[in-house]
Structures are given as structure tokens and as C-alpha cells.
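Next up: a single chain in C-alpha cells, the form predicted alone.
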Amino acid sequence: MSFDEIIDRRDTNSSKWDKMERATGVSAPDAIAMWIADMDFRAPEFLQDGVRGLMEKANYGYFAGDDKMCEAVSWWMSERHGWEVDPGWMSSTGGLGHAIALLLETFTDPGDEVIIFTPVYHEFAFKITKANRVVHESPLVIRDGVYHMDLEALEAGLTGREKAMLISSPHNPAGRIWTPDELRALAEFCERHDLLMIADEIHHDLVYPGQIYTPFLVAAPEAADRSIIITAASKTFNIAGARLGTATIPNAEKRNVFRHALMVHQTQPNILGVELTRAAYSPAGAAWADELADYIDGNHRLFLDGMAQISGVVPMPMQSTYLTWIDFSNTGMEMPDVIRRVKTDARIAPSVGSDFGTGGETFLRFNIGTPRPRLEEALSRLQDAFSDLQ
């Protein structure tokens, strides 16, 4: 397929395009949506075939479950990421937002603190707060232009009320791939302070050529009993509308507790999500994911190089994902003026960095998971909007 094909997704019930004005305030007829983590590429044929197969059976009633899907997930993790995982450890959730919310409800109590490394995916703090738990921010530090975790500062600031740690790996919004040593350091930290590790690895396939991603439990298998890994095919294959994720829990006692919580909430996998995930986690899906990673890598180099041409703008180097993280602190402008230029002058809808927690105040996140001609148009508009900077 051609990733360059421009598809008009307006009036298709797409959150990214049809909720853009309500969510971001950008309403121009020619506005470009670069906010929510959703790509603009046509669904590949193997996904369409999966849906057609479901239609041909003409059966949308109760179904036998997700066992075959879990086997496909296990195959994918082994083939793509060297993670040998028992399908029996997996439970289906209604997407990863639902997984995070239910895991917090199940394994922590109101008032407990949950550690997150900010700036990070804004839903982390939202879910923690909505669950009546307390966000414990551990601000990332920038060294050599990229984020690093400061575990010494985190340890010095512990209150004793921390019960869990929630990480994004690879990191959203900066596209940072944590090294095996960094992941092992986190595992040791959690062991030392008796913390549950919840690792959101949803961006695991969006890794640029030449980069190596390591799953948390490949880096630190010794942490299996206190770790829960949440994954989904939704980011790689743009099937978030299927609302299906996977929580992998190696510890049998924790797994049974979580499955009881799923049963209490009457949470079961949906048949469309199961079939789409099975179709995605296949040899055809693997070949397509490789093509996608190559294309996104080209987009990332184009966009970061182009944004670096704007005086004072500093793009953060990336290793993965289609979510770029751009720092405007050196432009000499206040962020309201930066945002006005981007949204009003350039007619582009990004994600505002302050939503991602401490450290994100001077950043904007731009989604580059879009055909390159549209990305080139967005880049041209942004350069024009800041052309007066010297």
C-alpha cells in the first residue's frame, strides 16, 4: 500500500478529525489534526480481510472467547520482541485506558500514591486522579538532549504511601526507548520499595530502523511477580476503535485477582477486537509494520529537521513512535503566543505539552502518523507562522 495516499477522514466519526474543534479549538476548514494518537493511513488489506471473515460467518452473537487471539499475541511478542510469554497469563481489557483504571482499582487503595515519570501520556494522571489515588510525579531530566529518569531524586522524595509505578515504554510523548539497564534499575527500585510495576508498552512496534526496543520483562525477568504488562495492537495498526487491550500478569495470584475484577465489572473481549488483533498479529501484519516503521522514520526525520529550522525551536531526538515532542522555550515567546501561532496562524491542532505534567510546559506534541504530503504542508505552515523569529 502507499502511505502517501491522502484520505479525507472528516465526517467519518473520527475523533481525530471530527472532534478536533471541540478538543483543541482549531476550527479552520483546512485545519490539520496532529493531536490524538491516531494515524491517517488506510487500513491494510489483511485487517479488511479479518473483518470480511467475520462478516462471512454472519454471527455476531456470544462467542467462544479470546484464546486464539492470546496465542497470536504470544507469537508476536516472541517473533518481534524476543519475549516468550505464556498466553495463559493474558487477560483482555477494554483498551489500555480501561486496563490502567481497573488495575489501579484492583491493586491499590484510595489515597495510595502512584509514581509516573513526567512529562508523560496525560491519561496516566487522569486515570490515577479519577480513581482517587494520588499522582506522584518524578520529573524526567534532559541530558544530551533526551530524557533520563532521576531515581535518586525520586527515592529522596518518597513518602511511604507509594504502591505502584506506571511507565510508558517506549515513552510517550518523547519517543525515547528505555535501555535494558534503565529498565533493570526500575525493577530494582520497585523491589526495594515493594511497588507494583505497570508497564504500558503499547508503542512497542513503532521503533525506527536501527533502534532496539526491549520489553520490561525481557530486561528484568526477575521482576515478573510484581509486574503487569499492558499492550495492544491499536497503536501499530490504528485499531483503537476496537477497544481491546491485553494485560499480561505472570503471577498467578495477581492474575486471579484481576480476572475476578474483570468478572465483577462484566468486562469481556469483543468479537471485532479479537478478530482484528488476530489479523494484525500475523506474518502479513509483521511485514506491514516494518514498512510503517520505515515510513514513520522518514516522517520523523523530515519533521524534526524542518522544525529545527525555526529559530529557537528544539525538537527532541526520537527513537520510536509517531508522536514528536517539540520545545519552544528558546524562542523567547510565551506559550500562549506559541499556541496561537500554531493553532490560528498555521491552522494546526497539536497536543499542548502542559497536559503531560511537570516538564511539558514549553512543549507541543505533534502527531506525524500521516501521509508525507500532508506533513510537508503542516511543516510549511509552521515555518511560515514563525518566519519572523531571528
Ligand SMILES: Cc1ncc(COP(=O)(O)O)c(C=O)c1O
The other form holds:
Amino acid sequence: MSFDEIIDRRDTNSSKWDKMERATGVSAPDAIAMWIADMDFRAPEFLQDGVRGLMEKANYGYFAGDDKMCEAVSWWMSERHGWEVDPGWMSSTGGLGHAIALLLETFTDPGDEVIIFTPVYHEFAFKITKANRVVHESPLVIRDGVYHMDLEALEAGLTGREKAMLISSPHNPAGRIWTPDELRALAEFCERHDLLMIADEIHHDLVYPGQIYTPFLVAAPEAADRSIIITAASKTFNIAGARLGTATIPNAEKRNVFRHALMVHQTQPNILGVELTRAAYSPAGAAWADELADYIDGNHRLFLDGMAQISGVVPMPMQSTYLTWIDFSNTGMEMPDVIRRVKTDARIAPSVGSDFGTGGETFLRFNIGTPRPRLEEALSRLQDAFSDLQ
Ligand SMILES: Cc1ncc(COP(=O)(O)O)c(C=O)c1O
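Switching from the form predicted alone: structure of the form predicted together with this ligand?
Next comes the full complex, and the chain you just saw is listed first.
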């Protein structure tokens, strides 16, 4: 399959393209959507076959289960990530946003603090706040150009009301892959302060060639009892519309409490999400994911090199994901002016860094999960929009 093929996603009820004007204010007919985190590639044949298999059965009634899918998830984790995980520990959720909301509701109380490492995926803070819990920000620090956690500062600032820690591993934005040592340090921190660890590993597949990703429970198996790992095939295979995620809970008591919460909320696995995930987590899916990772790596090199040519613009080096993170603080411009140039002059809709919490204020996030010819066009418009910078 060619990732270079440009498909028109407008008028498909795509959030990224059809909500762009409403959400970002970018309205030009030739605008390029580089905000919400999905990709602009045609679905591969093995996913289409999965859907066709479902259609051929011509039966969409109440759906009995996700056992086969959980086995496929377990196979994928073992095969791709060296994580041996019992499918019996898994529960299906309506995606990871849903999983996070329900986990917070189930395992924390109103007023409890939840630690997040900012800047991070904006929904983390949103879900915590909407659940009447309190965001405890631990700002990442930039060392050697990339993000590091500052656990000493976090420890010094603890209030005693913290109940949980929520991490993005790899990290959205900028795709930093936390090392086994860093993950173990987090596990020790959670143990010392009796915190529940919620590790969101949704971005674990789009790892650039030569980079090594370690799942949290491979790095810190001793933390299994206090950890919940949430994953989904949705980022890798671009099936977020099928709203399906997996919460893996090794501790039986916690698992039962969470399953009860799922039942209370009438959350049953979505038949389409199950079929797509099964089709994705297959040898054909593995081969495709490798090709995709290579392609995204090529996009990442092109875009970061091109953006670095703009005077004062500093792209953060990446190890994974299609969510680039570009710092404009050295341009000498105010952010509203930067944003105006990007949105109005370049006709590009990025995500605005301040939405990602403390530390994001001078950044924009550009989604490069798109065919290269379109990425080249976006890059050329951005270079033109800032061509006067010296
Ligand atoms: C770290 C992270 N978690 C979760 C999600 C969203 O998951 P879902 O679409 O399953 O709600 C995203 C989407 O960008 C993400 O970056």
C-alpha cells in the first residue's frame, strides 16, 4: 500500500477535517488539518476484510464477547513488545478517554489529586477536572533538548492528597520513550507514596526504527498490583472511530471493582471495534505497522529538518509518534502572532501548546500522520509564513 496516496476526508464526519473550522478557526478551502491525533491514510485491506467478515454475517444484535480479541491483544503485546500478559486481566472500554474517566471515578474520590507530567495530552487534565478531582502538575524539564521527569521536585511539592499518577508512555506530545530506569523510578515513587499508576500506552507502536520501547510492566513487574495499563489499536491502525480500548488490571480485586463499574455504566464491547482490533493485531497488521513506522519516521525527519531551517524555531527531537512538538520561543514573536501566521497565512490547523498544560505555552503540536506530498506542502507554507525571520 502507498502511504503517499492523498484521500479526501472532508464530508466523512471526520473530526480532524470536518470540525476543523469550528474547533480551530481555520476555514480556508485549502486548509491543512494537523491537529487531532488521527492519520490521513486509507485503511489497509486486512482491516477492510475484518469489516467485510462482520458484514457477511449480517448480524448486529447484542454481542457476546471480546475473548478472542483479548487473546489477539495479548499476542500483540508479547510479539511486538515482549510483554507477557494474561488476556483474562483485560476489560474492553469505549476507548481510552472513556477508560481514564471511569478509572478516575472508580479508584479516586472527588478532591483527590492526580499527578500528570505536563505538557501532556490535554484530555488528561480535562478528564481529571471534569471528574472533580484535582490536577497535580509535575512540569517536565528539558535537558539535552528532550523532556525529563523531575521526581525530586514532584516529591518536594506533594500535598498528601495525591491518589494516582497518569502517564503517557510514549509521551504525547513529542514522542519521548521513557527508559526502563525512568519507568522503574516512577514505580518506586508510586510505591513510596501509595499511588495508583495508570499507564496510557496507546502510542507504543509508532516507534521509529532503532528506538526501543519498554512497556511499564516489563520495566517494573513488581508494580503490577498498583498498576492499570490502558492501550488500544486505535492510534496505530487509525481506528479511533470504532471507540475501543483495553484496560489491563493484573490485581484481581481492582479488576473486579472496575468490571463492576463497567457493568453499572452498561459498557459492553463495541462489535466493530472488536472486529477491527482482531484484524489489526495479526501478522498482516504487524507487517503494516512496521511499514507505517518507517513512513512516519521519514515524515518526522522531513518535517523536523524543515522546521529547524526557520530561524528561531526549535523542533523537539522525537523517538516515536506522529505528534511533533515545535518551540517558537526563540523567534522573538508573541504566540498570538505565531498562531496567526500558522492559521491565517499558512492555512494550517495545529494544536496549541498551552492546551497541554504548564510548559506548553510556546509550542505548537503538528500532526504529521499524513501523506508526504501534503506534508511537503504544509512545510513549504510554514517556511513561507516565517520567511522574514532572520
Ligand atoms: C495519550 C493518549 N491517550 C488517549 C488518547 C485518546 O484515546 P481514545 O481515542 O481511545 O479516547 C490519545 C489521543 O490522542 C492520546 O494521545
